[in-house]
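Take a look at this one chain, the form predicted alone, written out in structure tokens.
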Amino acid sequence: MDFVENQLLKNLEIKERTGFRAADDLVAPDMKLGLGTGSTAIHVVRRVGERLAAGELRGIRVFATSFQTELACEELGIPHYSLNSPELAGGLDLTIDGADEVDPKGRVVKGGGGALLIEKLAAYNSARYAIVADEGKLVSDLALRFALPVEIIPEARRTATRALEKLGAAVTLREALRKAGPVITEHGNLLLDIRFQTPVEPEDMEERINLIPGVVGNGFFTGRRAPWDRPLIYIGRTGGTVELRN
């Protein structure tokens, strides 16, 4: 095994350990549970599937935040529902999701996988919220290194770009990797990836971006601001430990 393969394996082990720890700590029978999207969150889904198959999680009802997560639930036999369904009735007991960046105050950037709209719907309608991430996602300031996604309706591409540039952001239309043209979200929208050159206040910027006509949502997740309401954050460390914050 060469160096690159070894690092990939170690990173996979960190993500699995972190996802499994959160699922074991937090998920209980009869929960209305939001399951997130991404390379660490998928291990939460897999652990929930294992525990369900073992008979530990009877009565669980899941809301999947993306097609990827929904397909994983189907493969693992996890019952999943619309947030509008009678089984969930628009509210969740707990959501566990991944993150692209995490700052010292527990604020996060999400949406690298393009599922930010539904991920935020779950996050802001859950009694409890938890994030699983590896230590490489820790930053001092958000949206400087990793691009912040902004989901827009197609008709607002130019107008939203101008408005975001006035806020001090460098803006790029996200292009697809295996098709010509831009990425299209699961709801038929476009994604603008933006970066700031100097630190911004995430709470303020989340609200200001959302006020731009044509913006559907953005990847700042700062709405849970009260100290008792901030997310639990599980950080996977290279030494084999999982750090719990908040």
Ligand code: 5RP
Given for the second form:
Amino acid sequence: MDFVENQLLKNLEIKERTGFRAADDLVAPDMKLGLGTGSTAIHVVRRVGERLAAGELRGIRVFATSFQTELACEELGIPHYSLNSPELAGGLDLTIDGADEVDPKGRVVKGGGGALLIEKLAAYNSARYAIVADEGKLVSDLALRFALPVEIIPEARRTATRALEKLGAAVTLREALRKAGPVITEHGNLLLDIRFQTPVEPEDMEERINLIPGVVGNGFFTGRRAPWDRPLIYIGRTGGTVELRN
Ligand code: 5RP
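Moving on from the form predicted alone, kindly provide the form predicted in complex with ligand 5RP as a structure.
Shown next: the complete complex, the earlier chain at its head.
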């Protein structure tokens, strides 16, 4: 087995261990549960499916944050509902999701998988919020290395780009793979990936970006105006442990 393949397998184990630990620690019967998107959050979904099949999670009602998560729920027999349904009535007890970057204050950047809009809807309407991430996601400042996604309506491509550049960001339109042209999100929008040259204050920047006309959401999840203050963070370490920060 070559180095790259070995590394991928190791990462897979870390993601699985981290996702399973959060699902075991936090998910309980009768919960209204938001389930996140991505290659780490999918292990939370898998574990919820296993525990449900074992009869441990009666009465659970899930909100899936993307097509990916919805398909996984379907396959695993996890009952999932719209946030507008009487079953969820616009509120969740807990959401568990992945992240692209996590800073020392527990603020995160999300949206690498393009599901930021619904992920934020879940996060900011949950009583509790938990992040599952491997240690490679830990950074001292957000949005310098990994690009912060900003979802915009297509008509705002030029104007929003200009406004983001004025805020000091380098802006790239996210290109699709195996489709010509840009990524079109699950809501028919475009994604601008932006990077700052120097550290920014995430709480302020989250709100300033949202004020740009045509912006529908951005990948800073700072928790300002959310029911929780800081998320619980499960960090998968390469040594095989999972560290819990809260
Ligand atoms: C999707 C997300 C993901 O949670 C984030 O990109 C992390 O994904 P992964 O666990 O695959 O690294 O925000 O929109």
